[in-house]
Every structure is written in structure tokens, then in C-alpha cells.
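As C-alpha cells, one chain now follows by itself in the form predicted alone.
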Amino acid sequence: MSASLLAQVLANGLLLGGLYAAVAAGFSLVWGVLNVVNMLHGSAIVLGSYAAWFASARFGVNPFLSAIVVGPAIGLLGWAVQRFVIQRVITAPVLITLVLTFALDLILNNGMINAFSADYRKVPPVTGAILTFGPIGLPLDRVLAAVAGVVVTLAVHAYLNNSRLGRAIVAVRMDRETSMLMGVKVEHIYAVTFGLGLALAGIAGCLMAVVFPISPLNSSGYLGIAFVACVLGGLGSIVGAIVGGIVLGVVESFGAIFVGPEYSVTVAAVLLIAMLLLRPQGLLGRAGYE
């Protein structure tokens, strides 16, 4: 294999990883803080993609701009779902919350199938330009989507570390009981965190719509990406979601070349199993975290 082809595959993997980071960030945050495996996450991403498609088809707004509205709107929906539904079973075993979010996912996914059908839809290209770096050619739309995904994820990381509410979220993730003793309103933090997680899912959906066709059938694939990236990077770590997403994107990209595109997901699954066996806390996670 030539060096130019290897460079092209690596560049494609890095761009894919930037998108995967955006997909995984909200899932990791909710799982790390609430200890809830949010099965609704994949469908929330698809909902964001449909919202971006609707804004483009009806009003001519490109997905990068629509994400500014779509993300907070889906985040508000997530806040309400957690506050009035999930909160009622938040102290139950993790299996209960998993089944509950799975049921909510079925409702949302089937609602989207009923509203939009399972036919694939596509947002028109934003620019259609190609960036060239020597032998490497990259679609500008994909570059912008990947960069935006990483920037949004890093912005959330900075917010968690530098704001009063963000530090409260981190404190609840680290020690719920002590946070309660220090006066943190844990129920409020849970609702805000779940809303923030779904807001990130909505933004990720807008960015994915720039690159990939849209269908409710994509939800399980997005959920799988989020799960694998979180395990690779480390549960509850926003930076870990970026690292895990990039690793997953590069592995899938090279896997598609060396073993065929139909086996790229299998290669990622093998990597996941190896990580669980050798370093279950992930690349940036803390040993013993539950």
C-alpha cells in the first residue's frame, strides 16, 4: 500500500473520529453522572438529523446553523424526560433505567418511522468543495463537521471544569452522597445533565446529517458508536469520548481497507473486546469506576 493511500485513509479516519466524538460525548456524560445507559441516545441523534433536514428543506438553513437551535431544543426535551420520567426510577438498579430508556427509544424511533418513513433522506451539500493537501483530498463539508464536533465537545469539557454548574455536575459524578451533604441539588443536576447529553446528541445529529443519509434505522448504529467510543476512551470522560471516537474512526477506516468495508465494524468490535479484557476502565478512565 502506498504512503499516499495510507495518509488518505488516516485523514478519513480522523475526520470520522471527530464525528464519533460528538456522537459519544453526551452518552458518556449521562452514563458517567447518572449511571444510566441511555438507550434513547441514538434516536435523539436521528431526531437532530431530521430537524437539520427539515430546516434545510423548508427554510434553506444549513445544518451548522440549525444545530444552534436544534441542540438546545432536544436538550430541553431531555430535561423534561429525565425530570418527570426517569427521575422516578433513578435509584433503581441499572437494568430498570436501561429498560425504561429502551422503551422511550422504541416510542421515539417508531414515531419517526411513522412521520418520515424508513426511506433515506439527505441534506444538500453545504459547500461541495474539496480541500487538497498534496495527495490527500478531503470534502470541506466533512472537515467542517468533524472540527465542529470536536470543538463542541471540548467546549462542554471546558464548561464542566470552569462553571459553577459544571463543577456541580463533576462533583455529583465523583461522589453523589458527599455532593448532597454539600448542598448540591442532585435531582436538578441529574435533569440538567440528561438535558445536556441529549443536546449534544441533537448537535451530533445535525453534524452527521452533513455527511450521512438520514433514517430512523441509523439509531442503533449511532448508539453502538457511542457505546464503543465511551468504553475505549473511558466512562464519564468528555476528553475520553474524543479519544475513543478518534481511535474508533481510525480503526474503522483502516479496517475497511485491510479486511473490507463490510468487516470494519467487526474490527471495531474486536478492539472493544480487547479493551474490555486488557483495560476495562478505558484509555482515560479511572480504574474501579462504576
Contents of the next structure:
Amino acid sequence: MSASLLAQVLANGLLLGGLYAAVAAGFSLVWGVLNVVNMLHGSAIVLGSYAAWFASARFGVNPFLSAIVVGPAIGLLGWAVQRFVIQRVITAPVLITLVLTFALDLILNNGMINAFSADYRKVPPVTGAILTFGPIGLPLDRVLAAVAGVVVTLAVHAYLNNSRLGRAIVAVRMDRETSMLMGVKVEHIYAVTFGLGLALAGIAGCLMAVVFPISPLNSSGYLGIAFVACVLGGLGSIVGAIVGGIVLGVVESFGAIFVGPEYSVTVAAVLLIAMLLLRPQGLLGRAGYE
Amino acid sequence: MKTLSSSPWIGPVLALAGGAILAFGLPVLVGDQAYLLRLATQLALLVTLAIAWNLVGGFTGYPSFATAAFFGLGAYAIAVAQQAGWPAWSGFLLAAVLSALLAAPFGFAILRLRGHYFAIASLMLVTILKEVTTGWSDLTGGGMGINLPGAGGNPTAIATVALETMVILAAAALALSMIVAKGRLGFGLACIRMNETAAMGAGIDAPRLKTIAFTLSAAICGLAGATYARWIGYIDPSDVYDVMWSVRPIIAALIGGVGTVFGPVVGSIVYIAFEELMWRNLLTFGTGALGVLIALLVLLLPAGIIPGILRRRAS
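Give me the form predicted in complex with its partner chain now, not the form predicted alone.
Next comes the full complex, and the chain you just saw is listed first.
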């Protein structure tokens, strides 16, 4: 295999990884802070993609701009879902919260299939330009989407580390009981965190819409990406989601060449199970634990 | 009388006898009404899978999503065996043995994980088997699916045999579940569910018991898959490896009561009744309505019907 092809595959993987970082970040945050595996995450991303498609088809706004509105809107929805539904069983065993978010996912996904049908839709290219670096060609839209994915994820990381509310979220992630004793309203933090997680999902959806066709059938695939990237990077860690997303993107990209694109999920799944067994704390370790 | 009712074997024997009566009585009652035959077979299938899941998810407390993996593996095992001209009984044997052979090492490895991590790892097995089955098209027919030769003929006869097989399998699973629940294995599993570290400290070989439960469960799922494949006559990866085969038994067990012996049976009846009503009246929002039911169930009756009744009687 030639060096230029390898470089192209690596570049594709990195671009994919930037998007995957955004897909995984919100999921990882919710899992780390609430100890809830949010099965709704994939459908929330698809909802964001549809919102971006709608903004583009109806108002001619490109997904990068509509993300600014779509993210907070879906975040608000997430806040309400956590505050009024999930909060009621937040202390129940793993199986209960898993099944509840799965049920919410069925409702949202079925609703979207009814509203938009399962047909694939596509947002028209934003720039359509192709950047060339020697033998490597990269569509500018993909580069912008990947960069935006990483930037948004890093912005959330900075917010968690520097704002008062962000510190409270991290405190709850580290030690729920102690943060309660320190006067943190854990219920409030849970709702805000879930909202933040779904806002990230909405933004990720807008960015995915730039690159990939949109369909409700994508939601389980997105959920799988979030799972794998999250476990790879380390649970609850935002930087871990970036690392995990990029590793997954590169592995998938090379897997498609060496094993065949039809086994892409198997490659990711084997990677995931190996990771769970050998290094369950993730590549970076679990931030704020132990 | 006291010694009889306290014997650990009376329940399983009754379950098997009841199963045999149902298996050969139902077809006489139902006759050739295709709809009722299908509904009864679906119910028996769900009861079987829910009981199998309950061994791991209920008794042991490990939320497994691998049901669909072993279900699909069993279905493909018998389909490939029949393509090769093997008799039906050896196809069933192959389905059970393959599922158990895969489940033992895989279960031993991933049962070290707890909570969400175990759930995800078990779910991944479904994805892996689905892609491998699709990719290995020489053997499995790939995405085009595979026919079961000899499945042709009178549809009522096929449906009747499927119902009989499925009911007997469900009864056998129930009997096995009773034996496990009353025996040393069930006691060990209950200790693991309540506090695994303490159970290990008390000398319970947790990894071994968990693996046994997971393997038993997988073998039952494999047999259910094989019965399903012979019933349907044509299978493809997106059908038999559908995640809903993992999820529906969990919901059924949740409705009835996770970790109880009869919870999966009661829950399956309620679930199938609801599903039929929904599909008939809310065709386009069937899945969504199912989601609403599950959400309400989890919020209002998290312990399930049987523990709910027991608690009411106790208070």
C-alpha cells in the first residue's frame, strides 16, 4: 500500500474522529455524572440533523449556523426530560434507567419516522470546495465539521473547568454525597447535565448533517459510536471523548481498508470488548475518580 | 401432603406436565385458525426467551442484551444443518451446543464487567454475530438470508408443530428455572446479585456460577432460535439478530417481575396482549406506543406485577 493512500486513510479517519468526538462527548458526560446510559442519545443526534435540514431547506441557513439555535433547543428538551421523567427513577438499578431511556428512544424515533419518513435526506454542500495537500484531498465541509466538533467539545471542557456551575457538575461526578453536603443541589445539576448532554447531541447532529445523509435509522449507529468512543477514552471525561472519538475514527477508517467496510461495526465492537476487558478505565483513565 | 408440596421436584414436574398438556391440547382447541396459532407460538417463544434472560438478568442481576445473539446463532445453526441435509434433531442439538460453546468463554470474560459495561459488551456480541453472519455468505447466504429445506408443505401442519415444540421448550425452560431457583445454583446466584464481593468472601465461586447461568440461558435461547427458524422457514440476519429479540424478553420480565420464577410468564402474556392491541389499532405508532407503555411501567411499577401483588398482600 502506498504512503499517499495511507496518509489519505489516516486523514479521513481523523476527520471522522472529530465528528465522533462531538457524538460521544454529551453521552460520556451524562454517563459519568448521572450514571445513566442514555439510549436516547442517538435519536437526539438525528433530531439535531433534521432540525439542521429543516433550517437549510426552509430558510437557507447552513448547519454550522443553525447549530447555535438547535443545540440549546434540544438541550432544553433534555433538561425537561431529566427533570420530570428520568429523575423519578434516578436511584433505581442500572436496568431500570437503561430500559426507561430505551423507551424514550422508541417514542422519539418512531415519532421522527412518522414525521419525516425513513427516507434519506441530504443537506446541500456548504462550501463544496476540496482542499489538497500534495496527494491528499479533503472536502472543506468535512474539515470544518470535524474542527467544529472538536472545538465545541473543548469549549464544554473549558466551561466545566472554569465556571461555577461547571465545577459543581464535576464535583457531583467525583462524589455525589460530599457535593450534596457542600450545598450542591444534585437534582438541579442532574437536569442541567442531561440538558448539556443533549445540547451536545443536537450540535453533533447538525455537524453530522453536513457530511452524512439523514435518517431515523442512523440513531442506533450513532449510539454505538458514542458507546465505543466513550469507553475508549474513559468514562465521563470530555477530553477522553475526543481521544476515543479520534481513535475510533482512525481505526474504522483503516478497518474499512484492511478488513472491509462491511465489518466496520465488528471492528469497533471487538476494539470495545478488548478495551473493556484489558483497560476498563479507558485510555486516559476516569477523570475525577479514584 | 406437606412432604409432597415441599419437595423441590413437584413444581418442575407440574410445569412439564402442564406444558405437555398445553402443547398437545392447544392445537386441538385452536384447530387451523392461523392467527391464533401464530399468537400462541409467539407467546410461547417470548415466555421461553424471558425465562432464559431471567436466569442471568433476574437471578444473577447482570443486565444481558445478548439474547438476540444466541437466538440468531441457534436459528442459523439449524438452517445451515438442514441445508447440509442433517436431520432436524441434530440441528436442534447443534443450535444448543454452539450457543453454549460460544456463551461459556464469552460469558466468563465479560461477566467480570458490571452494570452498564456488561450490558454494552453483551449487546456488542449481537452486532458482531450479525455482521459475521452477513459477511460469511458462502455458509449463511449473507444478507439474502437462508431457506430451511423441508420447511415447505402444509402451513397449518408447520404452524402446529412449531406451537408444540415452542410450548414444550417454554415448559422445559420454566422447569429448569424452578430447579435453579430452589437449588444451590440459584442460592449462589442470589448471593451474587445481592453483594458479589460478600458472596466471594463467603466462598461462592462467583465467576463459575455466573458462567453456568449465562451458558444455560444461551442454550435455551439457541433452541428457541432453532424452533423459530423451522417455524418461519426463511431467516435473514436483520430478522434473527434484531436487538428487539434482546429487548422484548427484558420488558416481559420487567412487567411480571425480574428475578421471580413466574414473572417472565405473566409478563409475557401481558406484553403480547398489549402488543397485539397496539399493532391492530395504532399501526404507524406501534413502536412509539410500546415506548410509552415501557416508560409508564418503569415509572409506576418498577418491581413488576408479581412482587407488586406480593407486597400488597404482605401489607
